[in-house]
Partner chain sequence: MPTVGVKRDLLFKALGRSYTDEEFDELCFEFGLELDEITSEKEIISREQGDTKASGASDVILYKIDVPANRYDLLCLEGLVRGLQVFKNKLEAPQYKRVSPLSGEPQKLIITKETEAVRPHAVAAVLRNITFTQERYDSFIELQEKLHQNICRKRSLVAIGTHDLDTISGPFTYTAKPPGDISFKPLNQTKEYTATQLMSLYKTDSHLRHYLHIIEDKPVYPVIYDSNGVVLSMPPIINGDHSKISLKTKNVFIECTATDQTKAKTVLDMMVTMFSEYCAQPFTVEEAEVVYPDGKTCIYPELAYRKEKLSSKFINQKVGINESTEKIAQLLTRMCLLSQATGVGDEIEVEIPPTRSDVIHACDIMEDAAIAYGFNNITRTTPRTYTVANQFPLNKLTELLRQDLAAAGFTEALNFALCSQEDIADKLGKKISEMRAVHISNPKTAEFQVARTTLLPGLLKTIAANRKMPLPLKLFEISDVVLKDETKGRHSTYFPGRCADIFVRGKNVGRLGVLHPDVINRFELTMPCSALEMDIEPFL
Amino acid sequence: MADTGVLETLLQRVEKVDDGVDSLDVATSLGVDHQVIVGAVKSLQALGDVISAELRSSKHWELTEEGTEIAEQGSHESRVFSCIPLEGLAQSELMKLPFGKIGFSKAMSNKWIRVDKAHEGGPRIFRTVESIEDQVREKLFLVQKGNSTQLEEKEKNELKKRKLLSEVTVKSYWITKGNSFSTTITKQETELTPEMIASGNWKEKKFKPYNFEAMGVAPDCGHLHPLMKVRTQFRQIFLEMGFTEMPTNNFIESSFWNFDSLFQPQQHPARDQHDTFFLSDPAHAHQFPQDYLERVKKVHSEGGYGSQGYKYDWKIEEAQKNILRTHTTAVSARMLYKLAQQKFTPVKYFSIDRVFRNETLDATHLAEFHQIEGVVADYGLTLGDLMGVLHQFFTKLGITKLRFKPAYNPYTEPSMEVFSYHEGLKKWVEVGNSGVFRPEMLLPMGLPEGVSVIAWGLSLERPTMIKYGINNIRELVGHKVNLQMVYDSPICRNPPTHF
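Isolated structure of the chain on its own, the form predicted alone:
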């Protein structure tokens, strides 16, 4: 609450006049900051209908720091004129002065000076008039004395353009008597105590009315990281579309399931040290379905199922190497093999979990990130089915403008990159990859010949960055995470917001 002395003084001022007082005038007459009077007005308003205060706005002109300097010392052009002696001054000397460059330009415009470029010592400046009238300084004097009304708007705007004047908006209160006006301040009670009830003096007290519109204090609670919120949203979309979540808790995977089972050749560049994290302990896996492994070896080295394979010497030593999985498609391969060992029924699987790539860290790449994957297995699925499912999937995300571009993946044919039109960037951006799994991958597993499997994948980080306006992926994880952003970010709710 404001100082009682200021409150009483303000009430006395209001009592003396019938039409009211201006808070700015009161502050000036009392020699206090205007905010002190504003605080007093707020305090009196909180007491009830003691005063009535109407907020008013007014504009006036003030000198800038440079304008004040000119009002004291003269304009740049007049100072230039004053420093030029009758015999003239070298232009190079003038330009060394702090006001030289601007003053020279303005003095030339006013035709107060001239430049003799043919002078043997270099360009030299001479006066062209005997005396000058510094109108800029005179106009600034008028404003400084509160007589800005004597200047035309054009003159004020010209001075504003030169950054010598600024137009300031001042807000003040026009204060008048309220229906319950009194010059004495009665403190209002804010709570009813047991002592008041016991003594009965609560009947004589004046209580401050409750503000039922006031916001309550936000309860302390945990806050989900943006990645986890968007992950929950994606998971909900998959579940709405009838998908079953795959178990993805094995971050360590053998090269066999991560690469070989997907018909990815052992000499593929993605398998070398530049893209993959290899484990040193345990360095190798030893338990594989032996008959399946033999079929994978044959389709790689000799071909089969209508394919000529890659025609190379497939080595079990390469397949045994343990790695940090580079994609969750390794999980899909395990699930499809498991499906092939029982009577086939159409399935829809999805997974969202971490994968690892030996990437150089930058604003858009991490060595550890999340992959979202959807897989549908059924008889007779085509590229048209894949496009239709993708349209449904991305529409639920709020992404309706899609384009598909042919691409190459070792384990899908045909393959498509998915692009969406980004309204903020005003361009098409890649949002995912997709395709139909190759027969060379599916048939060795033991799946029936007529079964097709369509699949697609995208990262979790990119849509999260788009949704939360993050430009650097490193701000999502590690020591650069803005905890206030985590605290302030809204919870994902259905229907999903647009990315």
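Keep in mind that this is a model prediction, so the values were computed, not measured. Between two forms, the rigid core is the largest collection of C-alphas that superpose within 1.5 Å. Numbering follows the first chain given and starts at 1. First, how it differs from the form predicted in complex with its partner chain.
- A movement of the C-alpha atom of Ile51 reaching 2 angstroms or beyond is seen between these two forms when the two forms are aligned on their rigid core.
- Ala455 is not among the residues whose C-alpha shifts by 2 Å or more between these two forms once the rigid core is aligned; its shift stays under 2 Å.
- Once the rigid core is used as the reference frame, the Cα position of Arg325 differs between these two forms by less than 2 Å.
Would you mind giving the form predicted in complex with its partner chain, to go alongside the form predicted alone above?
Below: the lone chain, stripped of partners and molecules.
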């Protein structure tokens, strides 16, 4: 609510005149900012029909920043003229001055100066007239003093083109008496106070209506990152489904656990320098369960457990190489190995954490991203069970239409790509990968023969980008993200509701 004093002064002004007053004139004569009067008008309007105010707009000319500078110091061309001594000035010297370039070309076209290109020591500038008249500056003076009407439209437009003048639209109110005009005002309450409640006098008070057009004041608060909000939701879904979280707090992994234990052959392209980050320090890992390592070596190079194996020369040196893990399945392998060392009990595991790929970066690929992974180990699990679990998992995300495509993955057989029908795009899109871990991976660990392990994985970034409408992954992850995006990102709710 505007200051009562200003309100009453304004009402008195309106009372004195027959027709009405302009808010700009009131502001000028009271020596207050125009916005104060505008505020008063709004407050009075809110009281009912005390006044009526009609919005008007008028245009007037103002000097730009550059225009103001010229009004003070003279036009660029006059400053060029005045800095040239009788013996002339080297063009290169002139160009170093802040006004040199523009001033030079204007002064040339005004024929105030000339260039001697053949001058010894490079082109030199000389005056061609003795004195000049800085018309630009004078015109700007006129505008500055509020006498812009003395200039012709053409002249004003010329100065506008040079970005020295700008035309500003000013909005003001034409204020006249309303039907219930009065110079005294009943003060409206804005807030319900404890005193009012205690005394009960709120019953007699008038309360000012809310202005629902106002932007409101955003509360000062912190924000969670959208990717982490989505991660929280996925964690929640897994926990609701009875999955236990795996310890994934080790970015560094040996090739043995990342690849060999998963029956991924040593010549596999994923183990290439182009796909995986290798470490130079510490370059190698040395502690492996020795008997298990021997079984892994054997199943790769000779086969066993009903497998032909890959029949190649398996090398410990390759398995020892330390890398940044390329998938969280390395942790799943460690967990399954650990499980195999005890009396078997069924497990459901999940993890959501970072993995690293030495890939070429683009709008959808970064060198690091988050992988979501689910694993179930039990006797007698079927491919139908895997599909059923995936159906339950994706239903919790609000995705109910699924279909499965045969695929290839070195450590799962069968392997299935998971597609969901995207209602917006009207087509099937890939949403994840899944499969049944190969016996060549599970049996060397020591898991019982009848135990099947089903698993699936997807990236966290992709569903997050879809959910928050982000097309470039660099706008989501990393230090270059716009924090406004983080501030503005809404809550993540699964399944999404359409209220």
